[in-house]
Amino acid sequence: MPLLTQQIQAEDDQYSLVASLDNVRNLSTILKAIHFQDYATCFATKNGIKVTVEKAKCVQANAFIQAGIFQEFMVREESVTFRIHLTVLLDCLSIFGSSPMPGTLTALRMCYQGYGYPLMLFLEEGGVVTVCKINTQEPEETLDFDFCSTNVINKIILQSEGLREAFSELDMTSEVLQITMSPDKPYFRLSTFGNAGSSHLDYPKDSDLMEAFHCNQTQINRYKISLLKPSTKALVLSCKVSIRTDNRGFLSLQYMIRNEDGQISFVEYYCCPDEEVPES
């Protein structure tokens, strides 16, 4: 990035988070998985960036960008925190067009002084330079879903393709989905009552699909399917899903993202039970 790095190099020095990629779309494709509302924070540590979405105080989306999937990565201070208009970001990653021509690529470099002051992108193609600076706001508190992975009674790790399958094959009319995980039959299943009836999905825990299964006790929660819907953006980007409920029935389900630089990087979800299930 030879002519973007000569410009602002030198300026590198009054900003708390520089952050630079090659391929803009490495950022671009994961921040598309949570985008389901128009307001984000983010968290930049040294680490990495978290960039957190929330919806009705319900269901929480973060996706976990690691330092090193960036070119370069400097965080002055201990932490970074801002909140920004997420759809406004994508449409400033995308400037040069979402699907660009074969062997062509967007460059990023992404700076921020600190409170009060601007998120500043810098993108390049083929020596064209753009700025966009937007306006970022003091963070809202998020959500602590209090998710702890000693609290966890079940855990799944299934190929996505299985569960895509499954969500495709969902009855939307139904206002709920049941998750049912079980160390017995059925194992894992997914259900829906919707205006044809109820319907059952089963995953056997030997199937080809399934990578790790630890099930402890039988759990069955339902979730409200319209807080679920969200998740099938990072779903159709995954490769893996690891599904967790802990003693309380919260939902954990973590995605995890190959980019076009085969990097890994995590999506997850977290979302609280709707409802108690009735007695059968």
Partner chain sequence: MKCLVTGGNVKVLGKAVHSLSRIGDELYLEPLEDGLSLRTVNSSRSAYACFLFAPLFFQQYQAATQAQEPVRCKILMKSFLSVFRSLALLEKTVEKCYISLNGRSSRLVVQLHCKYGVRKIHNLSFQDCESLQAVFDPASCPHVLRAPAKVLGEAVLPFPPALAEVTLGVSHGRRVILRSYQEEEADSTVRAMVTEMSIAEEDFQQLQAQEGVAVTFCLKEFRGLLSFAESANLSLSIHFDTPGRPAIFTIEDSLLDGHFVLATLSEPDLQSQDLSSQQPRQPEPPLQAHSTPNLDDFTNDDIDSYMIAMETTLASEGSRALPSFSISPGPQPPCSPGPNSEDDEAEPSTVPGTPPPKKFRSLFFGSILAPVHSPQAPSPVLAEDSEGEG
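Could you switch over to the form predicted in complex with its partner chain, since the one displayed so far is the form predicted on its own?
Nothing else is written out below except the one chain.
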């Protein structure tokens, strides 16, 4: 490490983004939670990095890695934006193996010089250093779901444990996942309509899994199951999940993920509802 740090110190001035991390898994785990498309857009500000992945203009996933997660974090400009091949980035981050032996940590130093330059990764484990250069791309404009908390109608916070099984067993022959949130029975219901018949999963509002239950009016919305399924990756890693719907039926899923050092990061999924809402 000291050797590596020394060498790089002199070059630091030329970079617009420098971030270093003692345990690369604190970054790679969060990125895996949104890895359902190949390309991601990264925004870095002095508060941290936000990585965004989108699919079909209908679902957007954001991973927030606060500056505090990094041992060193420096952004020279107001904001730094670039697009990158997420699969390649994740492959590089786990270049020393994705499940390292206990007690050995891979350290990371990540540098970006600016528009048109590659993202540089210096990974070190046990005195071995790997340098990766990943070409960056023109940042694409990301969707604005315009999801503001003032428009939120219903909000539920659940312990992820309770939802994990439900999502892993979703009937994928169903095209949609129907989410019912209501101040009255059934309170919170997940329904699928597949080849074999329909399935409903009900959570009472006084369940021990329910951390918070703020439902103001009954809402029944359907979401494409293929769009929501990728959020299982975040669900598996998370300890709590907040489920919110706004007045347009847009869905926000926020996952609280605790890393190996006990720090907390957030991953957020937005999804727009399926067109017609049949009466049921």
